[in-house]
Structure formats: C-alpha cells, structure tokens
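Take a look at this one chain, the form predicted on its own, written out in structure tokens.
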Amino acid sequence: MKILGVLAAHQEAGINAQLLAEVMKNVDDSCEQETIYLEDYHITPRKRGEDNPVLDELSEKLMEADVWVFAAPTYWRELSGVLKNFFDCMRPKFVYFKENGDTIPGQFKNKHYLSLTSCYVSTFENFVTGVTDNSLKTIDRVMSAAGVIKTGEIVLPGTFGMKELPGSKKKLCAKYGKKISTKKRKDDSTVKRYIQLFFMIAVMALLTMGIQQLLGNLITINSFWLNYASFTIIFFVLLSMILHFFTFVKHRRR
C-alpha cells in the first residue's frame, strides 16, 4: 500500500504544505509513502510526435500509489493553478478518449484520493458563501472522469497570517491518514449512500405530506388525481432542493 502526497501550493513550506504534512504524519507505519512538490516540475502539455518525461515520471508516481492526498490553496474562489494545470496536461493520462470524443476512465480507475485545501476568509464567510466550494468541486470532476474514488476532503479556513495549524485540523488531518491507510478494493460509500437515499425520500414525503395537510385547510380537495399531481409537484420541488445541496453545495466547510 503507497500514499502519494501532491502538493500544489507555490510555497513549499505553507499552511497547505503542513495540511499535507500533517496527514501523512499520520499515516500507518505499514503503508509506503512519498510527497512530491509539483513546483519542482516544469510541466507542460503533452505536444504530438513528441516525449513528455515529465509527465511520464508524474504518470509513473501516480501508478505506483493506492491513495492520493492533494493539497491545494483556493484563489479567487478556485482551485490553484499549479493543480488546475496539473490536471490539464495529465487529462489525456486520466481518461481514454472514444471516437466521438467522449471520455472513459484510464489506467488510474479505482484508486482513491483525498482533497486539502486552504483559504483566507473566515470559517462563518466559507460556511455561509462556500468560497472553497469551487476548489473540491474541480478535483471532485477530474477525479470523477478518471474513475478515481473519493475518500473524503478538509477545509483550512481563516489562514491569513496563520503559522501553524489549529489543534482541531490536527486531529481532522490525523483522522483521514488513518482512514486512507486501509486498502480499499471497491468503493465503499454505496451503502452509506443508500441510506442517505432513504432517510432523504422519508423526509421529503413527511414534508410533502405536511405541505398538502395545510394546503387542505385553505383549499379543499377532494379529486384524487389533484392530489396526486399537488404532491408529485411539492415532492419534486423539495427533491430537487435537497439533491442540489448533497451533489453541488454540501462539502466541508470549516
């Protein structure tokens, strides 16, 4: 079992160098590991007909481990060019692509990964705005298209002039080098979502039901089918609402 660490930040001892550090501190004494720090690299695109070592040698790291750690600050509210580019020129070694110029996942398919970043605003703007949100949503996508399983994701709000990390982050990064220890053969988030599913259908349909009661006392109904479409409307509307927070909003915020 190999533990990559990829630091994407400009400085190579930064807060988002010892997020990084931090977890793979705690990784277990049984797993190999090593941290590799993308400015070293001069990494470009791969141009047809010609060699690209580098990106070869990057290829060849990412092969070699089980589990990826990015660490990676958010600007302007997206994730930092030193990752975004790292993404683009590695794209065609993520994905095949088909004729028609649609992507399948490449080599990497099923290998995990775990997201670190950082940002200057406070803990209560990045919880209310989600400035951040745009950072793990882009590793989240590339990841996605190369079949690459999540492992989970934290968040270093508030880091103007901060040295050194809280004791909180501590223990959040020394929670997740343990977690990423264990090999995994299969994603193992399928029952954890079919749980979420259930408990998300049970509330929508308590919530429907609740709407329609008070719609009841203003206005009676008494055709079935105008009931049926009155909760089929409500429930899709809640559904909606809780579908586009679980898949575009909800990540860890503080």
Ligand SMILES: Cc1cc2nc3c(=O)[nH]c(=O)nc-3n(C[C@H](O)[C@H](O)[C@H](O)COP(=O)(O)O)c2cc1C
Contents of the next structure:
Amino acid sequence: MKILGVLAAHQEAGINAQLLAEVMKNVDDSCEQETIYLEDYHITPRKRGEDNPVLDELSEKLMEADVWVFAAPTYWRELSGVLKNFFDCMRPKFVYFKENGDTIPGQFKNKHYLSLTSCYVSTFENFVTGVTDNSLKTIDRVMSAAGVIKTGEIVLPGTFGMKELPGSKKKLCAKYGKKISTKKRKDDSTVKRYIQLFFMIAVMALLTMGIQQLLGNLITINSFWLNYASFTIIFFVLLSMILHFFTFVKHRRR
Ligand SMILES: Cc1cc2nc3c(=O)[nH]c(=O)nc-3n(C[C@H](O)[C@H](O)[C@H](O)COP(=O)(O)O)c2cc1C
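Alt. form predicted in complex with this ligand, vs. the form predicted on its own above:
Once more the chain from above appears, this time first in line as the rest of the complex follows.
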C-alpha cells in the first residue's frame, strides 16, 4: 500500500503544505509514502512524436501509489492552476478515447483520492457562498472521468494571516490519514449509497404525501389515478432536486 501526497500550491511551506503533511504524518507505518511538490516539475503537454520524461515520471509515481492526496489552494474561486495544469497534461493517461470521442477511464481506474483545499474567506462566508466548491468539483470531475474513487475532502477557510493549522483541522487530517491507510476495495461506498438512497426515498415519500394532503385541502383528489399522477410528479420533482444537491452541490465548506 502506497500513499502519494501531491502539493499543488504556490507556497512550498504554506497552509496546504501543512494540511498535506498533517495527513501524511498520520498515515499508518505499514504504508509506504511519498510527497511531491508539483512546482518542482516543468509540466508541459505531451507533443506528438516527442518524449516527455516529466510526465512519464509523474505518471509512474501515480501508478505506484494506491491513494493520491491532492493539496491545492483555491485561487480565484477555482482550483489552483498548478493542479489544473497537471490534470490537463495528464489527460491522455487519465482517460482513453473511444472511436466516437467518448472517454473511458484509463490506467489509474479504481485507485483512490483525497482532496484538500483552503481559502482566505471566513468559514461563515465559505459556508454561505461555497468559494471552495469549484476547486473540489474540478478535482472530482477529473477523477470521476479517470475512474478514481473519492475517499473524502478537507477544507480550511479563513487562512488569511494563519501560520498554523487549527486543532480541529489537525484532528480531521489525522482521521483521514488513518482512513486512507487501510486497504481499499474497488468501490467502498456501495453500502453507504444504499443507506442514503433508503433515507432519501423515505423522506421524499413523506414530503410528497404531506404536499398531497395540503393540496387535498385546496382541491379534492378522490380518483386513484389523479392521486397516483400527483404523487409521481411531486415525488419526481423532489427527488431530482435532492439528487442534484447530492451530486453537484454538496461539498464540505467548513
Ligand atoms: C492567485 C491567488 C488567488 C486567490 N484567490 C482566492 C479567492 O478567490 N478566494 C479566497 O478566499 N482566497 C483566495 N486566495 C487565497 C488562498 O486561497 C489562500 O492564500 C490559501 O489558503 C493559500 O494556501 P497556501 O498557504 O498553501 O499557499 C488566492 C490566493 C492567490 C495566490
């Protein structure tokens, strides 16, 4: 089992470096580990007919590891260009193209990743406006195309003037350091997803029946088919809203 830490910040000893170091410090001794700083590499896209030893070296490091930990600050409410450039240049390794132009996961399929990011704005502002969301979304989008499985995310807002990590974040980093040290199955969230689905359906059904009851006070719906149709429509609208939230919106903000 090997863990690879990837620091993608402008500052080599900044807050993201500290977050990453804190996670790596808590990785189990039985695991091999390595941390790389992307700014040490001159990362350029592969050109047709030309060798690109830097990309080959980085690709080998990714292949050797079972879990990748990306530490990238939020710049301009987006993922740091350092990591984005790395992802862009790695695209031919992350995904393969089918004849019709669709992509399928490449050679790193079923590896795991953890995302770390930070921003200047306060915890409250980030909670309300989601400044760090796009950084996490971009990582998720790329990893999902590459078939790499998410382990979690850590966000640290309010970093203006911060010199040292708050105790609560150190604890969270320790928790994730231990979590990523265990041998991973191909997709370890299947049971969790079924449980989430069960509760989603239970809540949606309750809300739907509640709305139907309210509507029943305004208009009389006695027919079985009208009841069935209104249940299906209300349930569909609520379920699509909640699925959208869980799929695209929900990211850690604190
Ligand atoms: C180019 C640049 C753009 C930034 N944009 C934002 C931003 O849009 N919102 C924000 O809250 N912080 C922003 N920041 C602040 C960084 O997210 C913050 O400094 C981060 O915690 C730095 O991490 P580091 O110490 O690892 O470099 C920006 C910083 C830089 C250098």
